[in-house]
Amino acid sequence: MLELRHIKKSYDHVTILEDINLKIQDGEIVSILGPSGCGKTTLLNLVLGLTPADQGRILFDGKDITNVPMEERGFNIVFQDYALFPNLNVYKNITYGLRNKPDISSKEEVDEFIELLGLKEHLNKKIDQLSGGQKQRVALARTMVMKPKILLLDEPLSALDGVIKESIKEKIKEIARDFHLTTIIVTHDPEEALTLSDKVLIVNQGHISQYGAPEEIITAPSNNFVKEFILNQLEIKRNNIFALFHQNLTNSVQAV
């Protein structure tokens, strides 16, 4: 389990966090939503390690990891841009932490992840070669070959849409799942955390408007920026379907 206690962040004198209190069980898959600014990015950050708190406590499977090192916590991260190495192949970027550490996965392993992710067709393509759906999955594949203790997942569905987009939302789940594997997810998008999620942690202004299962998020909002986040944003992204609907229509119209 995965607990935050009392966490505190801030920057430049400015509140970023301000008493987080948090559990995550072995397993769940967790996301992270809130507007821009509102600390999601930084609450991943802490987790993961790459900032410090200033306040408070981090504690994983009861030991406390408050000030442990990032390489030394065993989590990963696969980032909204998925920070790929464009000169080398599918199958080197996946196997590159294993340069390193080759006694982490054995080859076996690693080819399970590949065609786990559906990548052994593209494993000689560069990554110039790939669409944006392939390239998460190479991401999540180099990722996962680590055996992260914590899977953490930044805006990973912001540059895909459509089918594509259920695809790794399908991958996401059936990952956790089978390797029963905690994994924690930034995004700004209502229907994304609500269909990918067991629990969805909704932050305002640097605190804890809600934390709990999609059905109560919907049914039961805590308050009224709860309520009206979730049904503006998922109003605005209906708008937003409608309106490139309708371009797609008129380009149709005029080519004809």
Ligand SMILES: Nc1ncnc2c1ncn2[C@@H]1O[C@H](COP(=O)(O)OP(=O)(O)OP(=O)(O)O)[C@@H](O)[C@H]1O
Second form
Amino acid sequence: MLELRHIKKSYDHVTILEDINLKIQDGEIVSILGPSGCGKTTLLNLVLGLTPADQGRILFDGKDITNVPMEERGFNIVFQDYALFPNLNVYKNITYGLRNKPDISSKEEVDEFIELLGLKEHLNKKIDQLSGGQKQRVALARTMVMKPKILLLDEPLSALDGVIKESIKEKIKEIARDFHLTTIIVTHDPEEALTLSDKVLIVNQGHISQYGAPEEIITAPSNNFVKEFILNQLEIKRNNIFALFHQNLTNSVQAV
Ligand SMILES: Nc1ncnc2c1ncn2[C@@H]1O[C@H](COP(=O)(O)OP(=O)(O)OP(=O)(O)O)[C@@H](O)[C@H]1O
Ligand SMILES: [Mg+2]
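Which structure goes with the form predicted together with the named molecule, now that we have seen the form predicted on its own?
Okay, now the whole complex, with that chain kicking things off.
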């Protein structure tokens, strides 16, 4: 279990996160949802160990890891901008982290991740020859082969749309389930959060607005922010789809 206790973080005397208390069970998929600038990436960086907290403690499997350096925590992240190496091909990007730690994944296991993420036919390509979705899958594979104890994903689906997005969502679920991997995903899309995760963490202005299962968030939003931010956005999306459908229907009727 990962536990955050009374975590506080500020930058330049501005409080970004305040009194964050959170428990994430092993194997759970948790989405972090909230407006731009509310502190989602900061929260991931605190868990990863990239950023120190000002106050509070972080525990993993009962052990206090607050002061344990990033390399020793054994967590891994897919960054918001993927941070792939443009001068290396896909295969070299995927196996980059293994060059000094070849024991973590065997050649067969690397191949399995490549297969799982549908990257087999792209292995010799350079990064700039890939689509956005393919880049995201390379970033995911590169992180997975390191077998992290916790997988952190910062907006892994933001550049994707439609079918690809759904298929990667399924892949993430599959990987989390098969490897019993605790996964924390940052997103700003309520629909994505509600369909992908076991629990949703809603952050607003540096505070936890609500933390619960998707059905709990939908049926019992704990405050106005949750109601407005999440449910209205879903409603707007639904209305847009309906309006689009209606428009297309009208157009086709007129065309006839
Ligand atoms: N290294 C830093 N130094 C100073 N301020 C920072 C730093 N990193 C983040 N911030 C500030 O902290 C706040 C939270 O940033 P963060 O990146 O966590 O937001 P976010 O929720 O991930 O936003 P987005 O959805 O746009 O990615 C922002 O106001 C940002 O400007
Ligand atoms: Mg961010």
